[in-house]
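As structure tokens, one chain now follows by itself in the form predicted on its own.
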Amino acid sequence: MSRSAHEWTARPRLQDDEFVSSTVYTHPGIFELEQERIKRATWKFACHESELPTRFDFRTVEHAGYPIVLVRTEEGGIRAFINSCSHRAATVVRAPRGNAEQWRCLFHAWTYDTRGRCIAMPRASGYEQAGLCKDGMGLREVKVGIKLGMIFINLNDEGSPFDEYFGDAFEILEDVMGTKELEVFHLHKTVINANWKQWFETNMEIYHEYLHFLNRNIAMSNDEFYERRWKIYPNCHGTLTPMKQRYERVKGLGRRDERTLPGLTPGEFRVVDLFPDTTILCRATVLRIDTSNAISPNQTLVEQRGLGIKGESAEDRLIRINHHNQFWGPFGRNLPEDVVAVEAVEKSNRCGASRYGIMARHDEMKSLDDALMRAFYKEWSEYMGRPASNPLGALPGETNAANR
């Protein structure tokens, strides 16, 4: 039966955790609070260690609106800094990646080393009256955590320690990513016209696999697809029971029984979701790290990295690249299908055509259960100090859970 305008806009007759208000995706004030209370307060995947292979290699990224530079130090470790000059805030390192022992700000030539120390201030005597000197003008350092080659950063000095925040969330990746050294062979970036949470939701709810031609054929045609179960860890990280996918059911995909990644059985698929915005997917012969950066309430930069085994033969690498691109990247099937779907949601939410999103599927924690979605918005609500079902009903400045 169709619904009237009153029925359409009325609060759903559901529990508070079974729906969200569309304003969590569209409201500018909510977006800014997310940047402050979630994005800048939690651990964020930045890049893979293979992207910084030698000492003094650097890479610049954006996170929660801040420019960040990561560097392989002379001692071989990884450090990260806010990429903003201590003098007048100009971006110091302007290249996306490179190798340098020192970074010189183009504006006034203040210079920094890879430990973040200010090592040069032209005509420094002019600052003596004000009491400024190089020793007190270093870059602002950002916390770094590394797991299985993945580099994470955290802008919140008072936030949860790395190991405490993630706990056992990486346990099904240990044998895949910790047995042989992996490296990034593909990095694809896509700007989508949708909220960052709408994108992450495509990795948290499996009900949408009906969208994907390949997944309908190689996964949903198997009975075990529906029997997999969610495991939700503290701090809202989640995994699904691994399963074997039947690639041979789609012409051109093959069986993928060879070049299987360490720890996986032929055709095996695993997935790990990390709060708030990163997913690691292991698909038989190739691994993908999927993360996003929120640009605005209705625009998101999605980054997808494909990983293979470091030092493998050119023949093996070519096969792995082909397997990656059949699903992911600019020429795969899954990425454009997901983009079309989330942008369709964004269009309705943005114009006010829809007031609520439903996540009310319950199925004993099996794959089509919305359990991880509900857990995500419970975590979101705690950080934000307001319920996702009615986020504008709480006033700014009430419970700030960002530093818990």
Second form
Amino acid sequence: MSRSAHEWTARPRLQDDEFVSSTVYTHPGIFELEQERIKRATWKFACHESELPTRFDFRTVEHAGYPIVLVRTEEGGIRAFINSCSHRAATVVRAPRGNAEQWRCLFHAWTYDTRGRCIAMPRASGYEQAGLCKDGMGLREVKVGIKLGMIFINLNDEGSPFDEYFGDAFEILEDVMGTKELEVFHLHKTVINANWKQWFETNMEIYHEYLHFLNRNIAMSNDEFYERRWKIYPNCHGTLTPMKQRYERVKGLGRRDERTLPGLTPGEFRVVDLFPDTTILCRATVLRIDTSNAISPNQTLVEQRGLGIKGESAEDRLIRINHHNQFWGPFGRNLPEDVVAVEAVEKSNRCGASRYGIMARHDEMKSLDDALMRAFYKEWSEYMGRPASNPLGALPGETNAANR
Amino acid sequence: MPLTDNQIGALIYRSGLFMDEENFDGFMQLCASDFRYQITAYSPELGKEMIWLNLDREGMEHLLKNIPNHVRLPGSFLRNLNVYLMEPQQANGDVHVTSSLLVIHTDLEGASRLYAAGMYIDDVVLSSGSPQLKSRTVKLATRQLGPGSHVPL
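Return the structure block for the form predicted together with its partner chain; the form predicted on its own was the one displayed.
Entire complex below, previous chain first.
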């Protein structure tokens, strides 16, 4: 039976954690608060160690609207800084990658070393009267944590320690990513017209696989697909029981029996979701790291990497690249389908045509359970200080009605 | 008899037209039995050339055949091509052809926008009296491709 306007807009007759208000995706105030309370307060995947292989290599990235520069130090470690000049805020390092022992700001030539120290201010005596000298004008350092070659940053100096934040969330990746050195062979970014959480949701619920022609055939046609169970770790990271996928069921995909990554059996699929916005997926022979940067409530920069084994033969690498591209990348079979789906959701949510998202599937933590989605929004609600089911009720000076 | 510029130009332009029309059978008829297709892009972040699609003739046929099974970006593509260079290869008689490529996407509301810019790098061979594509490499300048595409460029 169809529903009237009143019925459509009424609060769903569900538990608070079984639905979210669509304003969590659309409201500018919510978006700004997320940037401050979640994105700038939690550990964020920045890049892979193979992107800075030698000392003084640097990479620039963006996180929660902040420009960041990461560098391989002279001692071999990794440091990160907000990539903004202490003088007048110009972006100091403008190339996406490179190698340099010093960074000189293009605007007024203040210069920094890879420890973030300001080492030169032209005609520094001019600042003496104001009591300013280069010793106190270093770059703002950002906390760094490294796990299995993945480099994470945290803008919050007082945030959870890295090991405490992730706990055992990487346990099913230890063999895959920790046995042989991996390197990134694929990196692409794309702006999608959807909220960053909608994108992450495509990695937190698995029954949207109905959308994917390949997954319907290679995964959903197996009973094992439905019997997998979610495991949710403290701080809302999650994994699913690994499963074997039958690539040979789609003509042209071939098999994935050989060249499997360390620890993976033929055809094995593993997934790890890291709160709030990063997913690592293994498809037997190839690994993808998926993360995003929120641009606005309805725009998200999705960033995806494909990884193989460092030093492998050109022949092996090409096979791995082909396996990657069957599903992922701009011409993969799955990625465009996910984007089309989340953009369709955003279109409905944009002006309030749809008021709620339903996350009420319960299936004993099996793969079709919305358990990780519910856990995500519980965590989100705690960081945000407001329930995802009614996030505007607590915004100062606003009411639900005023913000629809 | 060597290939003429007109024959080669017609092949390149027709290949674009067939893809625009999603006449995939027609496109494959323009391809040699050992046809290879690649899409590449350079990553300034990695400092490496990336391969985004790499198919032999059989792989291309499977991919094209399955396109109707996928949920796709609605709308259509139009490929604007300009053949810049036709360079006969003395060693084997193939012709190396360099063309610019602009792909325009038109959505269901009729709005058009530039989707991708790049080059076609083609090798053309003479087979049974007519020119055929032996290989096509799409070298993309554009790396942000919105939802991506199930249809090769």
